[in-house]
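The chain below stands alone, shown as structure tokens; this is the form predicted alone.
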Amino acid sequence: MSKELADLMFPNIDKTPEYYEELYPKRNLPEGAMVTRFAPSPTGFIHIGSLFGANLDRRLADQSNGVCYLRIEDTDGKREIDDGINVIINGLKVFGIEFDEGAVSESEEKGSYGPYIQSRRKDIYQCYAKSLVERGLAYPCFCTPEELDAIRERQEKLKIVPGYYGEFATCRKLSVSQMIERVKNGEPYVVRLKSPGSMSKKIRFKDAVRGVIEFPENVQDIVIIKSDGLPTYHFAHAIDDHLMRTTHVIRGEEWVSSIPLHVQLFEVLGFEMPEYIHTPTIMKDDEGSKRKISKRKDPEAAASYYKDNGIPKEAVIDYLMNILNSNFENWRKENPLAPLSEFKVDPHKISSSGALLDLVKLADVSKNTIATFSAQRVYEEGLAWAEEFDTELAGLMKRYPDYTKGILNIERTGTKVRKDISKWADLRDNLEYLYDEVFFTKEHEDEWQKITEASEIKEILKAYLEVFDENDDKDTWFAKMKDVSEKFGYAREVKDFKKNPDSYKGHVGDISTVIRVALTGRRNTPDLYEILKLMGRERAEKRFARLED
């Protein structure tokens, strides 16, 4: 009679399990490759916690000669948005993460194990969950939500577990035979498994991060297939990971507690489990404790935010393997040009606790970053945030492409690399007072520092102008600095005037200072003698007159 209740609630399956099994083979791969998978669902926005684990699944599989595959898990209609598979995708390729099988938009897939949009996985889902039903390992709930509720209520009088199991699985224990009644009068039902689970015994389960766990068998008549046909998470989750041949399930830390719900679906199917990596929550340091970080209170926690500020997919990804490897950190210092792929991701040297997402250090990785980069590259990616986040910074660079590339070029290579950028939202404050369309137009609050009396600034600034001659190399450069310096009082060697404070007015760096502010209107700066060979003779003239009035 189960093969007529099965029948009778899937008239429209006409292909076992068995079909699939052969449908969608063992993936033919060398010898240990992992096929990982992102599963997201298309509900929103790319938060940081789901690009940390779309990185791993990445790395892991790229390691090992693998796959990674996209996944959608929409079986929840009323929580998707518009469009929400493109701005999985095209959020996740803003950070160099694409896929080698599942969706590749709204309409199309690529690879042999699809459909890769669980809403259209129907029929494989309801043909395992009639194997069941065929089986006796699952059977039609007829519970309407108000017997439900009741059933909590008496449980919460009792103070015991909620929910549905043991004598409060009222439907379990009907016949076949009323099942099919009932069925056949079209009473709306889901389909529950029939738990084989024992609240007196407990599972052992080995996590790659946290090692094995102990847990109590679930007992929990869950929820197979809803009302509308449709699975829930649970139930597609172990059919897709088994019919997709996932060797390695990476999903955050929040979803341990479903490991014995889990392990009892892979028995109940006959499936192999896969391996389960469970990684950290991403927290915040909220005054002196740690949260959650918040999708509704950290603009942070999406990962939109990143691309926004400007800051370098390569420093994004850097940082987060550094929260996700302790020790990356220090493979990054010994190989800071190596490519990401000569890193051997180490599961158990994933943390077991909370990662936390420390803003300042992710700044500090980016400028690390971005040193590396050439003056050109730095100039075609800030110029391709400037379109779309600062016009008129990017109209400036459009316009003086040389001179742009020329001021980023200034202490880009050799051993003391510049690491004033962060961020390509840095680059207006690093570039904008060098050109003149707004040096001239803003007001200055000239730090002088320590000479700071009129008259003698603008003796020093004419004196210079006398020797200056931007063909000159950088030690004859200073050479000329430090007659200018002597000239007026000031000792040739910072050493000297440390020396003997008494014999001068100061040092050479006060000299060189005046000219910086008087060029810039800054006391910090890159390197003076690139600044002044860069902008030349006519431009230092222009910007030295300014203090004349």
Second form
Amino acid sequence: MSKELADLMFPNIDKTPEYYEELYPKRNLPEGAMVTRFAPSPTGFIHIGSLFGANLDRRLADQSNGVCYLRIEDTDGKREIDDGINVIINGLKVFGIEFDEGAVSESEEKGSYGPYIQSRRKDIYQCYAKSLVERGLAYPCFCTPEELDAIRERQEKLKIVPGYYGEFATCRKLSVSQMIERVKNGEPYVVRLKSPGSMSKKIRFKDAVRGVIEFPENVQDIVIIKSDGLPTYHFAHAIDDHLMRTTHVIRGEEWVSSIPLHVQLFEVLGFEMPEYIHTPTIMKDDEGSKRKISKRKDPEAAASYYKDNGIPKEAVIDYLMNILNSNFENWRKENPLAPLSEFKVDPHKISSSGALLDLVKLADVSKNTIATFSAQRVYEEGLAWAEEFDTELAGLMKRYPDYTKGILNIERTGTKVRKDISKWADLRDNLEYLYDEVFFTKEHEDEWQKITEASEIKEILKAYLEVFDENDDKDTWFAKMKDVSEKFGYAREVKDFKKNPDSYKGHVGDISTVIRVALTGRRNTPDLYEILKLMGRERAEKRFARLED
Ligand code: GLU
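Could you switch over to the form predicted together with ligand GLU, since the one displayed so far is the form predicted alone?
So here's everything in the complex, that chain up top.
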């Protein structure tokens, strides 16, 4: 009878589970190789938590010589947007994350365990559902939304666990011939699992992050196939991760509560369970209290935020690695230039309490990352960012490439590397004073007043120009600065000034500030000697002359 019901429910399904078992054989991979997957819904948005997970998927597969594939979970039509798949693929590529198998665009895919887009796997899910119906382990449920509401209301009144189970599972109690008759009558239905669970029994489950967790067994007759013929997340998870031969399911901790259900589904389907790594939710400190980072309220919830602000992908990934394994930070300190693949991620070291996203800390990591880049690379990556987000700056950088790289190259190597760029969006502030086009359109008056009187500033600048020679080495240059200091009653050495502050107007540092501000309009710049050399006499004269107005 059950066979008749199954045939009636799935008339087009002619394959058996054995067929798919053979079609997707166990993968031939070296011992210990991990098969991981990133399984997003094509919502057109990549959450920072998804990037965190995808990075972990990729790292674990890489470090074990395994496979990391992309599966698109689009069985919930409501959440889809056009072009959603490309948004995911391109959005992750920006961070250097690519997949060995899976969807490569809206229309193509690679790998032999596909289709990798769930909506194209309908027959596979239905085949397994059919087999469950045939074996009396699943059944059609004809309950209307009103009937389900009535069940919920009764449960609420009785203050008992809500859901479709036990005596509340009305359709479970129908006889097979009643079911056949109702299907034949064309009544709409969903397919439910006939849960073999018992409320008094417990299961033990081991998660790589959380260790062993004990749960009551699942008793809910959950929907496995919806009325549109597509599977629910739970059913698709079991079928796909089994047939695609996933060894490690890495997903957000919001799925932990569904574990009893998943354990039961794997058991009923006769599948071996993969290992699970449930990752912590990404949190944010909101005025002293931790809360879940919100797509709606927090721009940094979007992976695209980091690219748009010009934080290099290496910095974002390094930062996510810090959150992932706290020992990463020390490793990176000791190995600033090493490729990520040399760090071995340990899933057991992932924190199980929410991971805090700290943008200040990220900026710090990013400064260190950018400090390892050559001036050429800073120029190229900075320019690529500016082309998209600051076209005026991009224009200037392109008009003066060597001049720009010259500034970027100051204090870039050696023992004291300048760490003044945390993101490409900082470049404007770092560079704009260089370009006369910007410099002469800005007011710099405040800065003057803080140093000394205008009349003296003029004299100092004049005296300096008299001795300035672009070709001087640093010692000669500095000796000249000291001469100018002395001439105007400023100490040649800071220590002399400190000993006898009343005997001087100031010290050599004040004289260099006068020159720095006259030249750049700011008090803080890279090494003044290098800047003067790069900007050259002609530009210095032109800029100093501003005071004459
Ligand atoms: N599509 C699910 C989600 O976006 C994936 C969960 C999983 O990785 O299994 O939450």
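Numbering follows the first chain given and starts at 1. What we label the rigid core is the largest C-alpha set whose atoms superpose within 1.5 Å from one form to the other. Everything numeric here is computed off the predicted structure, so don't read it as measured data.
Fill in: Core fit, then Asn500 C-alpha moves 2 Å or more between the two forms
For Asn500, whose C-alpha is compared between the two forms after core superposition, the shift is 2 Å or more.
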